[in-house]
Amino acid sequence: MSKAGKTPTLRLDRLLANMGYGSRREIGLLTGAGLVVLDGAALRDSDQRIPVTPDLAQRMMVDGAPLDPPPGVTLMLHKPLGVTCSHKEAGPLVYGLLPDRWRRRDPALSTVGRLDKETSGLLLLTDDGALLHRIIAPKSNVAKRYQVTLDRPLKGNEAAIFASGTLMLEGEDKPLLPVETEVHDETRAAVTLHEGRYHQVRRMFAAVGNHVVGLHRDRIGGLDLPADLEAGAYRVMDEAAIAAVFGGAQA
């Protein structure tokens, strides 16, 4: 909604330009052809100003098509192992897992905060700039859990170690805030991070003499990652599960 609380409105060649469908000239020519279509009759004008509503995916089709979801939306994605958080650098890219023309969206979707190309699980992608500063802001304290696998048993003493808030890792000078643990087995275990550092997790076992060969986020906040969203898939989030990540009841 803007400032005065009306909603939104976009010419429908920029909207649709903006969401990756393709140039202004292409976009009149998909309307000139009565390929866009809103509620049920055919949009011949590429200039009209459309308003920009949460249901407008639900009411639009574009070449037979539904809409893809207009600006402001959030994604949650299972990140596979081997995919790079990256626009730029080489081998399969995490922005490769989404439609092409997703990729030509303005605004840009961001991923929010990043996962390491060898950690696997939930990760937030965004093209509301706001929202994402929001989830990554300090004082927010959005918590994110690591299900982690060790190359050795543990010793006994990690848990206290992590919860000490006095732990440093190599090259830094500032102690760690405090982890909470939960040991699955002599070599697994559960982290719940309240910062996020580089290579954290890996480093902090390192810290205390062992290695990370498994690394996997199942929750970021209150949101936990789906059962049913298999690596690679991806799904919108709806208000309950943005709210999910602020500590609000789970969606």
Contents of the next structure:
Amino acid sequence: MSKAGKTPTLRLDRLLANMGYGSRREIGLLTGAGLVVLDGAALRDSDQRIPVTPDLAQRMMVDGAPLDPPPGVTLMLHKPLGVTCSHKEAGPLVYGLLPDRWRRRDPALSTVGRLDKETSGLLLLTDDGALLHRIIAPKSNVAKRYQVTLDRPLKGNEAAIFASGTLMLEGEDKPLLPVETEVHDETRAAVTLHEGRYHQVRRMFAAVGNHVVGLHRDRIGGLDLPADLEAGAYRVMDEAAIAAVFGGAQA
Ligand code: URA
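Would you generate the structure of this protein in the form predicted together with uracil (URA), following the form predicted on its own above?
Complete assembly follows, chain above in first position.
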């Protein structure tokens, strides 16, 4: 089958309503006023079907502004400290870093795994459930690297313990998969994980008698947190960035 044959189509009012632009009645008013424009021409008929292609964001204008990324979007976000990866907990949420309208999207954006409230760094969000599952599936073996700052000096045996594949976390009955450790100095190291247990990095260092005081994720698979992506900012990922997640380290 050709690629074009697989392109999903949606009624214009359904597409825009699902992207949070308003009710279908409100979308009808926008189109009636000539405020939805595709390839330079006003679309006045809100029940016409539109092929939903990734380039729609470059081709469609709504009320004078480019269309938001259409469904099938994946973001990289630089999570700041102090925000929670949840749709409903109290306090500041990562979703609050996105435009208001995006919170009304259907399908909704979800974080790919979670970072603790007091962990910063690279966080992916997507509305593509199949992609989300592919990233977190153990068989994809998408590694995650964390930069760790410790309360006490390293003893020197941590890298060997973490690499052993025998370290048991408190309250668990299955040892951790081997973790690679790169020691930067007495109180700073990077660890690369091949699984994601609850509070894993903090609990690993607790298991060797230390305490994590700073935690920052700077790589997922082969995708590095871009140096120019500031804390709190996000970027839409293109195909190459998504492929990097499943690839090796970037050169
Ligand atoms: N390990 C942790 O302890 N916290 C995180 O946020 C991620 C990994």
